[in-house]
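Starting off, we have a lone chain in the form predicted alone, written out as structure tokens.
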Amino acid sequence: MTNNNTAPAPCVILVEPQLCENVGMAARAMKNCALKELRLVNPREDYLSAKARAASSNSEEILEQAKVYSSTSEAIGDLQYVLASTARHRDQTKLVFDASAGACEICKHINRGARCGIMFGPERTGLRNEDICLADGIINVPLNPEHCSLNLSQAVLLIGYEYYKQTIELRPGELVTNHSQIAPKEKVLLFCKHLEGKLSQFANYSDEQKREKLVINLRNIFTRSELTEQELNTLYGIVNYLGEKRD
């Protein structure tokens, strides 16, 4: 789902994030996915530090432009859609969607002109009640039970991620072939025959019953490989070198 709305991306905010370079690595997280605004509940460490900027690689303009707040509710007022991120729902009754999901939702009210946010909180408790309470839904992320803790940065790249997705068009699977081109069956099949001769001094090719499918074989590895042409030529050369090695 691409977001053709002229609303802006959704806004991370941080609720008393207790390490500077904990901040620094989530804006580097942000700027991974295309996210530029941050917002900060009462921060306990200063997040234009020195350590705060190292940890930002390069993502300085977002520490810089962040705004700083001294409630959650101040700091989601202006926005019509908010989702927590948290791994325990804390006996609430609300919308639970995995990061995927809740970055479509997201797109939705976005693509509707929302102005939308997303929470993260401290890194040692998570968000608390009172902060989970104020948002429309939770972003739960699926994983190990007996290993569920995210990194604040983990979490902030993760879910962003699963956002940025939704903003691109996703290319399929491609086979990367470095300047170099697939191999016509006509060239494969002659390579394939080359391999054939070299391979006719051996006792099994002798035998028509094994020749035929050790043949059959051969083809089937080489025929359903998409090789290059700059592969062949080095099937070539081993093929080559062995035989006269062997000679």
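Positions refer to the first chain, counted from 1. So that the term is clear: the rigid core is the largest set of C-alpha atoms that superpose within 1.5 Å between two forms. As the structure is a prediction and not an experimental result, all values here were calculated from the model. What changes on going to the form predicted together with another copy of the chain:
- For residue 21, the Cα coordinates differ by under 2 angstroms between the two forms after the core has been superposed.
- With the core held fixed between the two forms, residue 196 has its Cα displaced by at least 2 Å.
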Second form
There are 2 protein chains.
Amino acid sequence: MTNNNTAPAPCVILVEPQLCENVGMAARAMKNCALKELRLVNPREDYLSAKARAASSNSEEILEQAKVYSSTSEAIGDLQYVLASTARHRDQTKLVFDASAGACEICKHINRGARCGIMFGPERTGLRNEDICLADGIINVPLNPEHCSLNLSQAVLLIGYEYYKQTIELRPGELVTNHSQIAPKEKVLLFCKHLEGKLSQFANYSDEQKREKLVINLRNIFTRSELTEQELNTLYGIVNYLGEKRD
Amino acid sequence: MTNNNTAPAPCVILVEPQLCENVGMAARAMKNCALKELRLVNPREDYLSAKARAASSNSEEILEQAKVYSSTSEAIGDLQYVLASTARHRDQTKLVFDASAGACEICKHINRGARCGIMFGPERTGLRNEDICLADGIINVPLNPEHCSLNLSQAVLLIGYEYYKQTIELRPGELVTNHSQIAPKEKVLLFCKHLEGKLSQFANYSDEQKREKLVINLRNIFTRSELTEQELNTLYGIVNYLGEKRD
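Got the form predicted alone; any chance of the form predicted together with another copy of the chain too?
Below, the chain from earlier opens the complete complex, with every other chain and molecule after it.
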């Protein structure tokens, strides 16, 4: 789903982050994912310190524009849709989304014009129940259950990444060429015939059945590679060179 | 796509990693994503140092079992399908997948019984052309083009995460309840009627049109919440308590 309107990206709310480096690295992860607005609830350390700035790695403007709040409810007061990032459900009756579905849900709300946010808890303990119950739902990064501990900035990165993917056209798989076109079939076949013509003395080439099989194999090899025109020219050069050597 | 056979997860090949902490953090990211086999091509620092172990955060076994090679070609020699993580295509004619499609491609190959790998370049420079040309394709994490620099362990995490998602059943969104069932419609309606019955003196309640509108609004509020049986009981208690106070 691409983002159709000009409503801003979701803001990231860090509730009581402990280490300023983590705030800096979270800012860096936000920038990786085109997220801009950072809100901090009672950060323990100075999020504008040299340490935090260094950790943000060229994302200082996110730190400089961050807003500080004294409670979670205040930090999300103007938002209309908020998801809480947490691995545990803690006995609450709550909508739970995996990271991809949660990002999709946020984009749906953004497209309807809602201001959205994603909140993350303190490094050691994660979000408290009293914070989680303020959110519309829980967003959960699916990871190896035997080792799912993520640091704060990695959680921001993975959820931010899922958000970012929702806003762009993905490229599921394409052949990128070096400015040269993929050769049309007739040129590939001409090359194969050229090569075959050089093989008159090749082992077993006089045996019609074996020759036919070889031809099929060669054509399969060169068809499978989706050769470009430039690559075909390279192969012509090589075949001719080897052919001369042989003659 | 879930992983149908017992073929092992793809191995992670770090080509000339510079800092041992990054190797440790990459091991941690691997464990997050249920990846086990780490291969190192000419690591510059000691990947079994205390620093590396600390950075691996309980993933030391991955470091201890890592294998070291003196060239990329040697490190991938026994593999049948290899993708190279890089942001740049560098003028090669190459298949390029986004991280999700690349992970899907790897799982297809694993399901056919192939041994697969994903290679990552040195922190500063990324993979060299002569390494990339050994891979079957390129895997590319889609990120904000204005700020797409990722550290090594984050690249391993994001691609590993996309691989891990391919191996599990995702939960696109579900209401998780506190051991209590979602109440059936008849119970929600009974509660609404109970509440409505308490409102005989409520403002405008004598105006039939306004009353009807209020009833519709209330029923919409309580239907939208997908209340559990336990939550309904809580609401009954509150309505009765408030009703008594009023009486």
